[in-house]
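The form predicted alone is given below as one chain in structure tokens.
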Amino acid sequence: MSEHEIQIEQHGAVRLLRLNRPEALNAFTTGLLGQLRQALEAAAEDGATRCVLITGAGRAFSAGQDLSDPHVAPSRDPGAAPKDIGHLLEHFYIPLALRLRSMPVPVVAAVNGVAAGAGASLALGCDLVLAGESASFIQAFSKIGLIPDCGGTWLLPRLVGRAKALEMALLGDKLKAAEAAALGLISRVLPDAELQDAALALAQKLAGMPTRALVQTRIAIDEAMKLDFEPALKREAAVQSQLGFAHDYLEGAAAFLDKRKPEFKDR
């Protein structure tokens, strides 16, 4: 295992996180998934860090798990016992996507290249989705007997509908960026050359946003997909009694009123 499979940066208040395995398409390992929480958990708890960045290295943004790693590489050996995917699923990919699901700061994901099974659900569940036209979107599982996983079952329906979503789902056909960007599967598509500058700007700017309203808007968009119209309208009043307190709220308001720009703090 590489020390290395997670290359970190930080951009005045954006951290960059790096997934580095370009010789492996940026293939999931044990190893990889590890680091990559790590690197998440300690993002979170740095209040300097107002916004994440996750983009692959090489040509990729990854291609899902590795099947090779020993933790699900089936064995050549007819008598033995085949692996238990779900402990991988309970002990690694259920603790990132969690992770990643709850960070106190927004994410964005730069998708440089192909984002095909567990590697589109990583980036399907940030916040912002940024692409390069020429990557792609595949739903790979079940071309290896497999389930959408990593938290595909329930991104993909809410994004792209039921009908898309079994789709993309059954077939495991290629999704090119265009097209996920049409079906509102991602946020917009840049040229090749410019998604990571800009990727970067857009994470610098989320930086310099009120962030702890950004992540209660992630979080109520979230719950109101799950409550009726008027359980949701008095969650909203309830998160707005708690963010018209903060100090960001006072400051935006005051800036506004004053013509000036707004210092945020609050995280």
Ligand code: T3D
Given for the second form:
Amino acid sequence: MSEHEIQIEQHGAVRLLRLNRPEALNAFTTGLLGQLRQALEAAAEDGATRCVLITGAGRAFSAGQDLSDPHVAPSRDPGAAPKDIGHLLEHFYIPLALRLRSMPVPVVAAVNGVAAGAGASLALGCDLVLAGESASFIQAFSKIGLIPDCGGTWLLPRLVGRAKALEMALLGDKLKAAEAAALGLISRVLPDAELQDAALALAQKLAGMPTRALVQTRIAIDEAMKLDFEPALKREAAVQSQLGFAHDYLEGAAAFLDKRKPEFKDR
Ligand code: T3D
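Please give the other form, namely the form predicted in complex with the named molecule, since only the form predicted alone has been shown so far.
Every component of the complex follows; first up is the chain already shown.
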């Protein structure tokens, strides 16, 4: 399957989405942003898909916003009115970030090269982030007079703390995959040649797990970061109560007792 700037492959219950503008390091045009959101929407609606894997074609994950895209590229005409970048964020990046963060299945990023600007935000917004050893993360925004967007200001301090978030965002230096893993920005680093197979294997493992519980875990952790301890305990109990009535818990517990492999179905 292909939507031009996104390649879509189905591997069993895993929907693989490959950003596909390798000649521009998969920089985001409005076309690519729109196609990626549609592809996420389609994966969310497909009951047979239980995990999404996002990666890039060629030598990069994504270089962020395509700075030559006519929607944002500064006009060379001194008389022309400046373009409103906020419009692009409102209509493309915010809906994309919200769609990604609220997927009803786990989402894995396989970062196969540089992830810069909004490309880094997209990767870091996924549930698990794997990177090849030659991959890197660049908060490129400050170099062009902008702030981190597509969720960057929310994600960075939560992932690495305020001091490192500010260092990365202010300086915009390249952070190698191994450093990113050591900081807790990403989950794992793999040899480049093993990245795609390892990411697919991880996505397939997640696809075989109790999807609804995995997604509720993501939500519970995000919510707990906003709560005091006791409200977090109560929220856990309320969600656990609901999950306890669901098929997957009954099946998981019964399979354990029967010493057999569980068959999870809930989404
Ligand atoms: O409107 C808004 O800006 C609002 C939204 C903001 C969200 C953002 O994402 S802001 C941040 C935008 N991204 C950047 O500023 C990164 C710009 N790119 C780079 O700094 C470098 O390309 C990289 C560090 C990512 C990689 O460097 P390198 O040396 O490996 O590759 P390269 O030679 O620079 O790039 C290869 C080609 O991709 C090149 O095209 P060419 O010369 O072969 O025809 C280059 O122009 C193109 N490319 C790379 N990044 C972008 C891009 N084209 C358009 N937009 C890009 N962001």
